[in-house]
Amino acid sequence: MSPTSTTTAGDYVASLRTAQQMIALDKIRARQKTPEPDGTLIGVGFATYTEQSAHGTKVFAAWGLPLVPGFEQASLKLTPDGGLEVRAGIVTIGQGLETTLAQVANEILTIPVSRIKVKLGDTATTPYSTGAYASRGIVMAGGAVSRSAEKLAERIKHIAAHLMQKRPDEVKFKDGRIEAGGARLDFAEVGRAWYLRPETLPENVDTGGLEVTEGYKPLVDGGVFSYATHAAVVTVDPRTGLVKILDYVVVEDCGRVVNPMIVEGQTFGGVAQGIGTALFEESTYDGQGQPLASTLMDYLLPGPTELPSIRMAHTETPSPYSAHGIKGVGEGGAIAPGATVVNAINDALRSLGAEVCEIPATPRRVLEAIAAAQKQAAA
């Protein structure tokens, strides 16, 4: 895809090339020319995905769902002491929205994050929301917070300009304070004027006050698209079928990164889940349809000893359709590991003419693939 494509907003080829460099593909290819001392086989695999996130109204309506989401809303309130309250109906499920929504508000108003209180998912006090799903949180709720902050900023500037005897277009926010032509004042002084000293307000003040609720959805209703390239190096023991992951890298693009730590945390968790899908986790049933994996003794999950140290690189290609160019990221980490790991396994098995075509790629399935290749070669 073109780096300037307006529909995809990304450079997929560059993502793959960066992953090749990070995984040291040339060195892996050179290493494959010499047998491993322990008799294992080494392989490298890649997978690139694109994920539609923050699906819009038209998408859900086309699916014929009984509940169709529309605008996401957020309420912002400048408090009398100059702090900020953010209320949104979306719920937090561990994706760090309390932090990232505060950062979005800070981007516009510059009020310190430590002075921003975020309340989510309270049906008694927050605007209506359909919830958290489809990697929509920071795109939809973040956009609503951004739009509300912009509207609130206009009202604050109007009052601040009057207090400083300046024009509203001269007013700027910087480092948690309000400035205009050498004059400065705190947000608390604007709050004090509105809540406690209304006689100091301009005559044509917006009667909506210092509390704003706005709705938001992206310019294009079909969602936005994040993507990433994953790469893995594995060893396969042809005697036991055991697979070990030696290295794993992710080159991701979720548009503008609001909080790198949160993006990486979500991606690391997704990769761990995806590695489970690739190598361990399987729901099996007997002939009567009864589940055989009824406990975690039967349903294997990867633990710290099975997971590699994951390395990440970020690229930022802002979406042309969403506030601040943000794209969703939540589910992305879990999409590519199955293909990445199995591609690496099959690369390792190339010399044997074997190929695994089913996940999880358990030792039994690896040995079955090797046996099938040997049988075909002998025929």
The other form holds:
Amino acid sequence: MSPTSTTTAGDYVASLRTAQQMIALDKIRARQKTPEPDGTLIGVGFATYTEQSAHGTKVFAAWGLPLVPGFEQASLKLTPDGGLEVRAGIVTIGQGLETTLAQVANEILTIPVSRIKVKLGDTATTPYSTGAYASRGIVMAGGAVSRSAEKLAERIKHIAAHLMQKRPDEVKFKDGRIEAGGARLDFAEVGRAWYLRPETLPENVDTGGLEVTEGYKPLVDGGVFSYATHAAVVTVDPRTGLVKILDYVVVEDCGRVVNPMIVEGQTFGGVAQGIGTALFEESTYDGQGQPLASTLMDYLLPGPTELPSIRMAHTETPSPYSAHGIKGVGEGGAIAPGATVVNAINDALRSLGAEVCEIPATPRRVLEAIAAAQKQAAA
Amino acid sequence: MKPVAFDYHKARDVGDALTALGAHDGDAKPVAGGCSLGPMLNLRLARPAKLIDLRAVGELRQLVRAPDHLMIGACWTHAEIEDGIVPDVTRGLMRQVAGGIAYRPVRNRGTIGGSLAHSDPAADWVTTMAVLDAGILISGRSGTRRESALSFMIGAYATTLQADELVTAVEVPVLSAGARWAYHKIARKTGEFALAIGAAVHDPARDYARVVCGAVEAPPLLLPRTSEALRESPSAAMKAAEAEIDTLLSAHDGIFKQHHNVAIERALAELGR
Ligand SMILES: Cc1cc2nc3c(=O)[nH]c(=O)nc-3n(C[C@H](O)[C@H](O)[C@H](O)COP(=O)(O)OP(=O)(O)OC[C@H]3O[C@@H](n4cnc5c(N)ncnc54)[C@H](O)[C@@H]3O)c2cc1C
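The form predicted on its own done, now the form predicted together with the partner chain:
So here's everything in the complex, that chain up top.
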């Protein structure tokens, strides 16, 4: 993939360079020249990836999947007290969509996030959605909220202009209030006009009122591409095969960042999961097909002491295809740790001529790789 | 997955617990911290008709100091040992071991008696009691007996304990002022059971030297030659260890042996420091 193609808009080389600097590659290379006092081996590894997010209709149809996502919808309603209700069919599983969708609505209407009520994933009250997957939440539902907010904005402006005796194109939203040429109005006054004082509405008012449902999908169905570089420094104990992660950095680009804290939270969680994949998690079976990892005693997950403090940097390359240039970020963090950590392990094992080619890189696999290299050297 | 239905009895004293254990044709089971039994109940690997709760039994919380040993009641928890609430007569060995068992919530509930009765071959007290040559005190309706830690455990999850008997206490030898010990646990992550354990105690004043290899899918493995060599020096023991482990663990593959070799080697290196 050419990094300059619009599908994968972004500067991948710069991403790798930044990761190199953050992990201090020079220092690691210098440190590798002298043996570690405890006999462990140090290694550094990098991995860069793109994450296809919010890919949709044509892609899923071509795959022949039973379920093909179309337009994502959101309903927005200005309430009589000047608050906003956002309803979307997408579900939240802890990824913070309540906050980010409110932020998208706030971006257009300026109604404070504290006055926006977000209701998600309820088949009785929210529009239909195929759900949360493919890192599509903020791109698809965010786009739908944005579209609906724009349409609602037009209707509010039309009513507000009439109430303020101004032209609709003079009306602006600022800090949760409505302004036009020095005149000011609260959103609540527009709500009051529509719901309680319809006699004050303009003659040609949009009879759809202050509730709007709009659908959205990006300009392309192929997805918008987030990308990142991960880098890790590990120690490998060549006697036990145990791996410890000393340092971990992420340089990520998910287009326009709606909420940095949520982007970081999603990425931290993803990296933790990815480190599980890299070093611990495995469903094993015995020769008779009996599962050997049927409880969390046997199916190991990384805990706080196995996870490094992850350092993160952000670049922002907006997508040309999505509303506000947003790209998905939900799953990305988990993509690279397998490659990053195993690259670091193999860098550490380089002096022994050994290479681990399978994840999770368990102590046994690391020791087997070392033994295989020794055998080959002896032959 | 939840347990099959069971009755619950809170034992008042050891006699009451033993009566209750005997009454159910071996179908009753004692419970202490429940850290091992709880998961087994939930997975229905254990289906006792009745649980006899030992935690309110004062006799199982005794601490009796004799000149050469400390008797520790079976219901003292890992956390109480870790925190030094139970006096450590092993010059820090037991406190270190306790702190390396599982996570604090498990240590808060899990008991030394429960751990030994359960006899997971990778469990830490199993190997620690073996390297110290501790005694296990057992009560049944027909009386009490004492077994050495090494003879008490006869296989993975198997001991000489009868279904109607209780572990009441352990007798831990008092280490002399000049005694040295080392305990090296290799585990995949914090709080995990060991892949391998190397444990060594050298107490010249008591003419005692013992090296034990733990987590061998069987009772702790005493290394007699290595132990003998330890009387001379840790480095002499190190020389003897590899061949001895290779022979005694010959049924296992190279990586299994390597982990145990490294655990012993590192324990002995620590002893020599
Ligand atoms: C997540 C996790 C991690 C762990 N990691 C480790 C580890 O790293 N190292 C380690 O050594 N252990 C580890 N353990 C095991 C833990 O230490 C044991 O669960 C605990 O010691 C068992 O004691 P208990 O009091 O909870 O026993 P229980 O679960 O109550 O009982 C265990 C068994 O012993 C019997 N029993 C209990 N008390 C007596 C008695 N006085 N007399 C006769 N029989 C009795 C019960 O009937 C049952 O069969 C771990 C456990 C968990 C859940």
